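Coming up is one lone chain in structure tokens, specifically the form predicted on its own.
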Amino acid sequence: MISELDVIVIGSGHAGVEAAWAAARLGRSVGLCTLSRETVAHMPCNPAVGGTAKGHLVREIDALGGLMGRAIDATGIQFKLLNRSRGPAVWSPRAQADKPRYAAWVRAELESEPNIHWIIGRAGRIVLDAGRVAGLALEDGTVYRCRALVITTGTFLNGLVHVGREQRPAGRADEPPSRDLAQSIKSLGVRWGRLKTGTPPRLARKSIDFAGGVKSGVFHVEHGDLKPVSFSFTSTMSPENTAVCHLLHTTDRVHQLVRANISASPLYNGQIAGIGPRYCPSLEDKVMRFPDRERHQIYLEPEGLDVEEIYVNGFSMSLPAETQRELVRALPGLESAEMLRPGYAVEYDFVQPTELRSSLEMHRVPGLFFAGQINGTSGYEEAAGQGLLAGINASQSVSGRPALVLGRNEAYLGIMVDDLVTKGCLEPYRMFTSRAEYRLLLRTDNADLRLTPKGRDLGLVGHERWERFAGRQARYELNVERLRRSWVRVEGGARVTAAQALRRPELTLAGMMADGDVAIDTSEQDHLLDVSSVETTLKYEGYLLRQQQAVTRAQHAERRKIPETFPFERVPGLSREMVQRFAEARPETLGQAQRIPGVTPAAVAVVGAYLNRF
């Protein structure tokens, strides 16, 4: 095993694998530190990838050259494009994953990369030299030297699992927490906090009468799309739907059981101090916070084609195991269901992400990067996106090149990082389309047009992929101009350009092509993508222009850099509160300063006036 490496990544979850992959593909020697190869890219919670806004993140990860999109295309068992009835800005792909196959696919990709070296052991201490990262010491005393360190520990920092009144130290399920590393990080003087997440019970597939539930009307079969859509821009064929899910609902009996046992829930008896996600409430919170709701949706989701476990989506809880068993059997159609293991809540430490630069490198320790749930986020996709960016920027740091920092107008990845480092976290952070000011510019269909050139410039996008992208980009530009010059007749007999005709809500590009009114150049592999990108560009051209104008106005403030050592305390007219807020967030631009919670426009204006005086 090599003892001197360019980059070491701690953790092999969704953030860690993307970080290791990116740094290795950029030519760095990478050590991937994990407790076991068997837990690589593990899905401890929902067996799915994508969803609203999360699908945008996966497309962007793929466009830059990451793993997640290809992994889910290869191992997904049910695919849907969400929000089809709404505008293209919020169309988001989602897929059920075959959990074992997903993890095996990712592990095989990492094992095929010669620049990745496996470090099997428990990370113990960050090694510093003159204030910057110099290596990693394992708990057994082994030391590996490196020039950049990426920490992606998920829920393992001082993790504590709760099932009823039972508590046990664990990062998830039965895996040990990371205590020494947590202490090492805290010794750096960082601001940190405590968060909580949870997972539902798992049921035995063979104990559930799916056909009987459907026949009696208590289960509703949820199918995938008739024409599944891929996540990856490199896919050469459409994915296949090979599984179904089942929808059911809670009942008054379920709600009564929760209320009767609420004092045994660690969420309600004071046992848990960590803050949980508002947008993904536990069963206890659903019942207690929304007493007027007669029922709540529950989905039975297979964890794989050959996997016995069924994931009960929407049924997350931390009540005692016996109570959970009773609750499961109170659900319609699950009267005889066997619970394989109970749900649980897990508390864990996280680092306030305002400690980080936009590159995800720590302000106070050069060469130290953080990604994933340690930064206060939730979700595989948010973790993977941060991991990719942290891996890229760790590599850039080692080679002395500028960091990749994506703007809020360039990617959901850029929005996520900017939100984290500017605003910090009071609760687990999840991506939503509503967080994007320019979401019509940031669609899933144009993620490659926005980001693949950046991936190519970095060195993550290979020649074959680039050739395919170049053809797709050329067709897009040609087709947009062709439709602007082509003339068609519309209802009423008027002759207008095809681009103008497409602005009519009742007309679609596919329909105009089928009627022989227009023709565009498409490839067999990218036909749907070619059509949707061109149609959206022309149908929403006025809206896109207005958003681009808003971007141009905002860029003036984004271009005004604030030096790392700018003395906010010396700026006349800034209150003590404003100085404190600026010092905590350490904004890198005047635009970022405007987005710090609690900072007034007047304070930003004063800082802007003094930028060139110190």
The other form holds:
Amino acid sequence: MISELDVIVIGSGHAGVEAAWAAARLGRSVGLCTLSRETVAHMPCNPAVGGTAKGHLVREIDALGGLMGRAIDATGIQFKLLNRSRGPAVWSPRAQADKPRYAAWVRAELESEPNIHWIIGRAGRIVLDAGRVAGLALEDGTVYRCRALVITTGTFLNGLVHVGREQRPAGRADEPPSRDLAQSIKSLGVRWGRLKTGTPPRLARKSIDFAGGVKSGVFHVEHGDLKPVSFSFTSTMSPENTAVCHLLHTTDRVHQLVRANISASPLYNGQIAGIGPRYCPSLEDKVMRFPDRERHQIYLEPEGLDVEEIYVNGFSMSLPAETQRELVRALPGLESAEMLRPGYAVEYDFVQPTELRSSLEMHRVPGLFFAGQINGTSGYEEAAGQGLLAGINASQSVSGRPALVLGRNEAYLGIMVDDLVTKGCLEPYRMFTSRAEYRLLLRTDNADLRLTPKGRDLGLVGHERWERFAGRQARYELNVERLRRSWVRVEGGARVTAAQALRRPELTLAGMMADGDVAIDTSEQDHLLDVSSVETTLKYEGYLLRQQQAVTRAQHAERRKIPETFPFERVPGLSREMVQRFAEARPETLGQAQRIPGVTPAAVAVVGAYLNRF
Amino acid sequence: MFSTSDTIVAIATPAGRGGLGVIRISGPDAARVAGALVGRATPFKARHATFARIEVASGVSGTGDHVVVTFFPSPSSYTGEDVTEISAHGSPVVLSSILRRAIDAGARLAEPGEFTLRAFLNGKIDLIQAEAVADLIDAVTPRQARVAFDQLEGTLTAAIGRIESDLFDVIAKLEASLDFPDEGYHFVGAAEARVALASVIDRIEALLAHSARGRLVREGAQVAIVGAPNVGKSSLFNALLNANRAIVTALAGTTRDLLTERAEIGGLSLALIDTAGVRETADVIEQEGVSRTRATLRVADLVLVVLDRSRAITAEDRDLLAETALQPRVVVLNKSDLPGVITEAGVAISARTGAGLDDLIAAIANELAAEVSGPRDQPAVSNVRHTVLLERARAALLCATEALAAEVSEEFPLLDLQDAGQALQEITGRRTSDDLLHHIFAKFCIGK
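Cool, the form predicted on its own is there; where's the form predicted in complex with its partner chain?
Time for the whole complex; same chain goes first.
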């Protein structure tokens, strides 16, 4: 075992695995520090990847050369494209995952990567030298030296699990929390917060009469798409649907039970101080905060093809185990269901991400990177995206190259990081398409056009992927030009270019191709992508142009850099409140400065005026 | 934050004061915008006063005003950028119209203190001066500015706030449809959204329709004093002002320029305009004054037609009475201290002795009250900035409504709705995507 490494990654969840993989692929020697190989890429909550905006993140991770897209394509058991009835900018892939297969697939990828060295043990203390990262000491005293450290410890820092009045320190169900490491990070003087999240009970598959539930009409079978689409741009075939989910609804009896037992819920008796995600309300919140709603959706989702556990999506809670069992059995069709383990709420410490730069490196400690849930986010995809960027940038910092920072106009990944480092978190941060001001430009069909060249420049995109992408990019550009120059006859007899004809809502490129009106160049593997990105580019050209113009207008502020050491307190006329807000968020550009909550346009203009004067 | 590289425009002289007004344009397009305003294709000569004619406003056809345009090329200008200054007669109506036309020609309405900020950026003023600027623009952040507004504008902001909030609700529901497609909710349909937007548009249009009334209250009603030479217009002007500002002589044609003065009369703020004698004349300079008088007649909110009751009605008097018959006016019969010979109905006064002035003030107040009160439930849009923003919102809302009618997916009309929302939020205060999500989560039970 070597004790001198370029990069050490603490944690092997979805952030950690991407970070380790990326840094290793970029040629760094990487130490991956984890409690056990058994929990690599574990999914402690819902058995799914993707969804609105999250699916965009996965496509972007893939386009840059990350793992998640390929992992879910290989191990997903049901695939759906959400928002199919809407415009292409909001089409988002989602898949049910086979949890153990997903984890095994990722672990095998990491194990086949020679630059990754496994450090099985408990991370204890960050070793500093002259204020910058120099290594990691395990709790057992072993010291590994490194030049960059990526911390991806999820909910493990001072984790506290609640089930009813029962509380126990834990990072996840049955896994011990990290206390020494929490202490070590806190001693750096960073700002902290405490958040909360939760997960529902799991049921025994064999105890549920699915066919009976469907027959009596209380379960509704949810199928995947007829033609499933894959996440990864490298996929060579359509994934297959091999599982179904079941939809049912809560009843008044369930709501009554919750109300009757509400005082036993740590969420409602003051036991939990952390702030939970509003987009993922617990059953307690659903019932208490929305008393007018007659019923709530519940999905029964398999955790894998050979897994006995059934995930009860929509039923997350922290009531006592006995009450949970009663509640499960109050659900229609689940009268004799057996609960394997109860749901729980977990409180954990997170680092205010305003402590970070856009590279995810900490302002005050060079070489120290943070990614994932420890930054206040929630979701596997959000974690994986940050992990990928932190891994890339840890590698870049070791080799003295500039960090990869993606603009808000370039990627959802860029929006996420920018939101985190300028605004910080008040509740767990989840990606939504409404966070993207240039939403029409950031589509799943052009994630590769936006990001694969960047991945290539970094060295993350291998030869095979690049060859395929280069062909697809060349076809795309050629096809767009071709449709601008070929003429078709439209209803009413007028002759217009194919590009103009496509703007008509009733015409589709596939339809025009089928009618023999136009022809474009496609490859067998990427036929759908070839068609859809050309069609979108031309059909929505007017709207896309408007968004491009908005990007151009904003560039002026985005390009004006604020030096790391800029003395906000010396800018005349800035109120103390403004100085404090700037000092906490440490904006790197004027663009970021104007997005800091509570900062006035005038204050930003004054800062802009003084930028070149100190 | 605002850009520091585009072309900005503002009225550079204090609001509502008479005499001369200056519109200042600064930025790369300063000369082009000014050229467009006066219909001039050839470049302006640097630092040279160029006499030009400008159409005041499309709504007041045929009215023009003579202006002086001076072009200061970068870097020898106030801001260090290309600057053009347009000097015009100081009527707030005229200046606002020129401002509007400059915005239509591509300039952006300047934020408070922005000219000075640019002067600082370009090294035209020093740090100590700039500190004062920083204080100034820091004071004009939306919240403080709202506090500084008078009661009437406060009501207006509240009214726009209610409109913005209804629009925001539609936006939030459409956004929710996109971000939460499988929650079992039907947030809002295209038809329902259009109904809600129609109400938003109606209310914006109602505000815009009353923008003229708002100006009346904010800048004061424009009250023009007109009449044939020597009927005592300037004497009346001075009597009303209680100040000896206009030179009063018995020589016909003395008052060549328009004199404007603000006065509080009957509880109303008035911009009182003394005009040159309306008379057909061969004198070129006087002709200019006369044509300006006619322009003033067309834009004035109230006209005081002054007749000399001690002499018989002349053809000129008769023309003037005919010309003003269809607009709010008060006929003033001056020189009641002399024996009267005319039989016209009107308010008899003596500008010299002050007799009858109270009756006249009551008559003015009475006429204007009808104008000012209007429908009481509508607050007034009184400044160009608000008008521009409301018009921008309306245009974007119309585009969005059209897209919704065509059943285009939500993200497309949302592009326009966000534009509209941003325009309104420039009046009511900024919102973020977190506010949006907060609104959705507060209203709907979302998430599994």
